[in-house]
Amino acid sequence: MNERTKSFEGWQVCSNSALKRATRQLGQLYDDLIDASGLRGTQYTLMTQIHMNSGSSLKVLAESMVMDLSALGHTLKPLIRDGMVELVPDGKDRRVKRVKLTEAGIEKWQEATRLWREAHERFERLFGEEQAKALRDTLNLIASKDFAGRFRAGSDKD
């Protein structure tokens, strides 16, 4: 067995490594199609969360994206700079910042959504609709707070 084969076998047994490899690959494929909009896949995903939950606080948005606040801020910075996203102080607590898409952001999101749909449809055709749904369900479970809490506690009980 050569060194390359040994290295590859490690990917086969580590769920985290396999998941990271797959998400990098799929992310690159989606980025290739979304690129015409001028957005990267991570920006499109973030803008989608903002669009779906307009007016969410930065904290709630970070939690929904499974990101820490500093990573969220780093990802938001170019979107704010380019006038696609704005931070608005909360009406009751001005320390809380709420996130929303601007009109330009909504237009850019709509443009990117058309491209994303093509990527999504390609994935479902190649992978299979049922398998894609099962994969999303599994990944959403893994991304849940409940799963993270049980994993950290070492508990497999519901």
Second form
Protein chains: 2
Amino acid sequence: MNERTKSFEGWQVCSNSALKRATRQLGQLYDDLIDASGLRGTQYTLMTQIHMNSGSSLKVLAESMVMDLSALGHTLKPLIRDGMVELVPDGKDRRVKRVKLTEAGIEKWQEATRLWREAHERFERLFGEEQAKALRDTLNLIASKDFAGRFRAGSDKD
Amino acid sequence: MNERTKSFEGWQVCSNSALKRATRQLGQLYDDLIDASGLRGTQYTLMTQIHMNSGSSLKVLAESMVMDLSALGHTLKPLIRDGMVELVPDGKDRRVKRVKLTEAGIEKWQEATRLWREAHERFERLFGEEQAKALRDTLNLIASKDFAGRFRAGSDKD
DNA sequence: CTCATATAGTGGCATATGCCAGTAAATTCC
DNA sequence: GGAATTTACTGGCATATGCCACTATATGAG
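Mind pulling up the form predicted together with the DNA next to the form predicted on its own we just looked at?
What follows is the whole complex; the chain from before opens it.
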């Protein structure tokens, strides 16, 4: 409301805002490159995780993605509708549904992977391999259950 | 649960996935704390930006948020509906609408700021002030126009 | 001045995500 | 064994975001 603080910007102080802003930008950059596959970044990531851990339950998949279970369900719908993913009811526990890519899904994933690689390489070149790795480690720490637990616990380290 | 701990995970290799995953987690942690204000993290960030740059046009605001103009418009709707934000048509250029917080909006922002501070302090304590600052700098670099330009340009740092 | 073009927003549609209230199936307790 | 509780998902509602098409304005070329 005043001109004095004119240049104050939330993301210079708030890590959460900074994270979201950077995520929007990088998401955009990656999306532009894998767009030709018809997939979005999130869908590609999801398919990668499904492919590499085929047969996981929705619950487990949601946890690994650090995503709400119902959110995962919603996000999966267009992929199921388009025949990329399928849910297979577990034989033993009938509450459980196991997720896997269909044949078409695997092909689409491979196609998208070729496009993703270009984005990945650009990022690595521009940002630096070492730093990119360090950034991912940092982000994965923040995404860890341990971190969330400590944060919720109150604050103090140890 | 998987016996083989070999499970390949995208975010160990893909910076974009890692960013989104960490953003979901931290967003959740912050949201839980400012929830009492009735605002979401994004809304709070947006209101902060509006408050500190009162009277900006939607276009300018969207750019600073690294957000699509139409996305900003959508995000603003609930805030306008709830009387937190108002759009004031520019006198000179009638295409332009200037954004500002209402009285109620300012009060709500102050209330949310008290809650946000707790989240901020927890993060700083847990993550480390120095590192938090470094992380924000890194993220702000990724969110910069310069970075996007170079990324789109191809790659080389030239 | 007039017309072609660029600019700022809006509205519709689609995905991304989360919360909450069910539903159904498995597990625990008595 | 049967009721109470927990667990795994689903569906509805709301916000978060982006793309595209369209409208209203402003601007620049002639």
